[in-house]
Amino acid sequence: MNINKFVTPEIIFGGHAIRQAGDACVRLGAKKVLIVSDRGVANAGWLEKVMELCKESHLPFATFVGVTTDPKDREVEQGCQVFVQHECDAIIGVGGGSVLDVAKAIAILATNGGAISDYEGIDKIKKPLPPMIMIMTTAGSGSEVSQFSIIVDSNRKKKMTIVSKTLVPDIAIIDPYTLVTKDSSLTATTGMDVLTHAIEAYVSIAATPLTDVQAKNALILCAQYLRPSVASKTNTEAKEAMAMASLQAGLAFSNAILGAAHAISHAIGGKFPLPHGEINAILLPYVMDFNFIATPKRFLDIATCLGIDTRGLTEREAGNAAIHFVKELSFDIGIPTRFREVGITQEMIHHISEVALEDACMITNPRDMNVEQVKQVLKNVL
């Protein structure tokens, strides 16, 4: 019998629960806490509604909102300074993934000191972090369950995939009413990195029953709601969905982990600002199918929680079902089909293919992949 592990914080799901921010600060013991956001989450009104919550809880806070797209080293260094100079002793992150990433990682420093890169990998962090609240206003990332930060480093740019459990937040806070201020650009790339958390789970190598059950109900959630939560800022039903699917997608990966899908992500993120999700929704068809021979009962699966009917088809009909959905939503909703369509040439893919063979994500890809492989998914997609 196989012992399974699962990590997850204390979650806060549902309509208004950000009304929880200050009280679930001071359950955690803290004095004062650093708030760290950015100018679209400040600009759209949830910085300062936390800021009034942390008020009313009477709890002192200090504000960091340097965080940009695909954030930086030198970010995470500020916002540590922030924290320090303010004698801070536990952390709210209040944004999507980039905004989470980096408040794991000024957790990090905070604690255990040096440079950001020093922790690059699996299991580096020695030392505890402070309390950590998440609360995501983004369906995309998972940022808030999960064991995962990712930062560039700006000397190489790289992106760094850091996994370590002590990441994982004490409390998640998870309102679907934060997702009504997102545009329908912004609603289709996180939907659809949610969709790859999900799918890359489920074929991973470290998957369980544990994770699987999450993993299926975001790929159903996903299939049936993506689509009007693009379509309608105001569509509640649809944002509490991609919500779930999000947190569910988000406990899926941290556990299992993910694959060739955001391990190539990472390496073109490093060096070129595209949007994480759009750069997975591109990649995830090809990925899928180099991935197929690995384990066809489970692109099976999927292709059945997607709703694609497969009664009647084979394995390899159901793994080509679930291939072209997936590539029907993404025009659906707008995303690019292609790399030459976002810039990427053939002279990057040689580079780009390198270091994304290094990326933590690349373990548990169902498939083992060489350098020549992962070239061949890249010319595959321009």
Second form
Number of protein chains: 2
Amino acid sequence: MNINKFVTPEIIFGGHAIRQAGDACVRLGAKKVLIVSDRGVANAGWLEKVMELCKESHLPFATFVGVTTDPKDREVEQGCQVFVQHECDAIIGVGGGSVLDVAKAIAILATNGGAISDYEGIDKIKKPLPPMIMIMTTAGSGSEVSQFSIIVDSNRKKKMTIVSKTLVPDIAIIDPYTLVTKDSSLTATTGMDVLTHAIEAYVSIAATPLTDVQAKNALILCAQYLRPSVASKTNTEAKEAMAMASLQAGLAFSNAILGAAHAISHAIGGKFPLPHGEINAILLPYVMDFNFIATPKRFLDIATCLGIDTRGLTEREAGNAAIHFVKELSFDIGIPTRFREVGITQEMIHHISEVALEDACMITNPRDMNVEQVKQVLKNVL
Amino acid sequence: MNINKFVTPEIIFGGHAIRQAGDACVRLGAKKVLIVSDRGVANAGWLEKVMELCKESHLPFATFVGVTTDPKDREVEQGCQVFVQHECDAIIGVGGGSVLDVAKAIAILATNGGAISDYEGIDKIKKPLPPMIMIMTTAGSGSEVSQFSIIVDSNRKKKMTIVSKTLVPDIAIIDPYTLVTKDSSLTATTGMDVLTHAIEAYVSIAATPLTDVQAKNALILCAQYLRPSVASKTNTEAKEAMAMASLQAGLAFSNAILGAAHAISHAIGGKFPLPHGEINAILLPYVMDFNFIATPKRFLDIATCLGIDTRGLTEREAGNAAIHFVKELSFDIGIPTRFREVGITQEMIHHISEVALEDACMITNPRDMNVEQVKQVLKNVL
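What does the same protein look like in the form predicted in complex with another copy of the chain, given that the last one was the form predicted alone?
Now the complete complex, all chains and molecules, led by this one.
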């Protein structure tokens, strides 16, 4: 019996939970907070909402809204400059995975110094971070509860995976009403990211009963609610369900870590400006097929959670049904099914495979992978 | 959609996890730690083990082993004196629920002063507590992860329920190997406490999907492993399963709170020196029967988790089957089934009922209760 750890932030979730942002930050002892966000979130009104809440709590603030999709190291440096110039002592991130990952990375540089690439890998952060409150507005990345931050190294054109228990925020705020401003395409790709988190966490070699139960419920919710959530901006039942799915998948993967789909996805995402959830969605069924022999029973469990009637099925049949389910779900919500549709070619495969093998997420994949096996998965999905 | 909170300590679990005690305490910045325990745990060797671990981590310590079952306010005061005299700045609790509850209560007095009765009820603690590490050795109370401390007011002969988010320890250590020193009677009563936590948390009005999944897995594990765990001190598979059940039930009830069985149990436990888990076990089926109409679907879920084939059953039939299961489990592991067997009489019922209605756990019971209804439940179980 191995020793396992389970770490979560304080979680505040529910309708209008965002209203607690200012008070929560004051409760953590903040005197001046840096609010990190991006243009899309600002346009949707959520940045202004958080600024108002800080004013109501008499909490001075500075803002940094220079975060882009697949955020770069230089954005982290710029944000850190604002943090230092304004003498901030706490950070609020309000946005999707990119924003929250940058907010965390700013926290790293603020107290640990150096370049963000110094912290790539597992447990490289030595000094405590300033208090962090993360307000999730996409129901996807799970960054609001996770020990991960993913930042692009612009020289190496590579997504760096930074993993450390100290990256778990102090407080995560999940307010399903913030999801109604997402368009259907973003709902689809972030939703498939949630599904990928749940499946990879459930078959991870670091899975525990504490993470399993969260991963399984996330699967049940994705299977039932992702399609209706993509179909309608105002289906609040579906938004609430997907917010919970994202949260539960986040708790699962933050503690069980991920697998080959994310490792390969990070390698691709560093080079191609594709939505992270879309890359995951394209890869996931092929990685599931590769991983099946490592843990057939768990793929049967996944099929059951996805709503497949597995009575009388062999584990292989149930696994195949689960893979088919994932493909069909992707198709239904308008996600491409092949990498050639998004511009990846045969020539790029070798390099992508080598980079993927170095990613921290590969360590917990349930089946060992060598470069030829990564290449074969990528060839299957071209 | 209500706003909910979910708070947990950092959790370290697995075989020999106890070995991390000293280093974990140093990591929290401790300079001198008070180790709280009791005679039984000391005799089993676990106190000495923790003292050795502190020495290895070069962490000075003082000890307080004056905790008894159903711990009293004066024990908390004595422990706090030791904390102050030795200028401690952190607390390790090593033991069962009584020890951990006293360790938490010492932490309250150490930084907040006053009498422990000042903090009875919900959210009465104003100042931050010293770092707390809780090492669980009974697989029962869930105190190692919960926001509860239960202390007897010796004047009023009443169990005080103290509930506050700040009582969630910083680090919880769960080492299933510590359970092999428990005798079968303690395994039985603490195991039924776990089952009661899981059931009351699952039907609580404050239950959320985050607590539901933990409660349900705790039920599955109790149904499968409590009997074999009582049967054999050395069945490590059963010990591991019950340690996980206790942990998951603790995560569930700490965040969903409990219900009428615990409220009544606290009222009885303040007056009768009976094991807390035994009182819960006797009450539980009768409280389930009373609560059934509040949430029939959830009682059907409970039956399913207990391993009952609920296909074709009505919710009422499934609920009855779950109640029967609990009675049979109690009987199999040697727990009395009636309060008259343990000395409670008709004359005491009115007073017990009045005290129970004031307990903080009553607030989240799914069915409203008045004093006549509490009395009727108690009459049914005499």
